[in-house]
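Below, in structure tokens: the form predicted on its own, a single chain.
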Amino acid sequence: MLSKREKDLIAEVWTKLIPVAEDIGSDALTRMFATFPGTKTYFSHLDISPRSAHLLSHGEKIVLAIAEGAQDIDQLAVSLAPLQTLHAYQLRIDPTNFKLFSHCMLVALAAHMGDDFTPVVHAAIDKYLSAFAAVLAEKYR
């Protein structure tokens, strides 16, 4: 699905985003909650107002998991196995939310990266986030 060049580009982009993981992750979550209000139900016990400590913390966790997976995309199923189990069996997140979040992450990245979010980067990141969401949803089958 991804060429060697795309895998290298994805790893490079996510490595650069680690220092701003809180900002990008919380931005993507805020966008998801505003666009798809039904996704808030899984966060009813947290303060999910924009820039809240909970949102920043959870956003950072998500971005760091995405960045970690980007370092070895060929082993994505192995590296995401604990998150698959957590989301499917404990949190029972609707797997559709992974796709919704992926779209919101693309928008957040475009806003954050500006001119560096080229069509080539966009296409590669979109493919990767689709694979990431698909792997997270595998336990639901």
Second form
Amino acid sequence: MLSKREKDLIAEVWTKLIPVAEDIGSDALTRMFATFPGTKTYFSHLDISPRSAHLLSHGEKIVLAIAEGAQDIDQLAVSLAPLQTLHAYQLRIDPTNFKLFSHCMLVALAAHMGDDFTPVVHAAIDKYLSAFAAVLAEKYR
Amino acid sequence: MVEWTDFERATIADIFSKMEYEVIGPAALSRCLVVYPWTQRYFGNFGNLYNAAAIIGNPMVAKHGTTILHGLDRAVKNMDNIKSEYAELSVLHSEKLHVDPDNFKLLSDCLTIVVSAKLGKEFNGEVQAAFQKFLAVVVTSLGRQYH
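Coords for the form predicted together with the partner chain, given the form predicted on its own:
Now the full complex is given, and it begins with the chain already shown.
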């Protein structure tokens, strides 16, 4: 459950991340591959060495999608519809991995924001990423 | 028996040698109570936990956070025998404190994030992986004696 204040906070944080989308995104992915090696199995077709062109572009895509959803959280099911279809029928990433990625995204945000990543900000973003992941997996079955 | 690489041993030793226990411990525990409010169930006698500011400023939370973090010292000093180091503490958490072992993971995730915020870029993917592996062993050991 997100309060109005949390939704505003989430939108504010993610808007500020748009200019550094490829840095944050690739950092989160690199952390995930190092900490949870099983996640690499979904990327055998890409060069996922740290800061590779593939990784920067892919990381950027993910962060921009999350930032876009953050602008109107109440409409997530609408704005994510195409991505829902992609993940359900083509990518078919096991949804447990969404949790692993979300955790690594939080760690990346902490490294990036330092003290600004307060417990309140952390809680709001954790809730948002959980909601985002749940919507993304909705068409799986 | 857990296999540790030289990098992992050095990383854990390094992080904990520079650790400010009275800062990181309270930060990790208070963050856990804020981000996962249901964990407050174990702290009924800690006084005011009504909102984030109260939790973060609560002296009992701070003291306990420091205590918990120092509890990790035993694992740092004996990485090859973490399971036996924590056998007694595991029994305590199960039989006396009745703590759901899922909570150990929540606290360890908060600790990872606090350390990341403190160290910034230095806490890169490889360092994070070593740190999380260490905490995962601690978490498993703490849950080991539950039955």
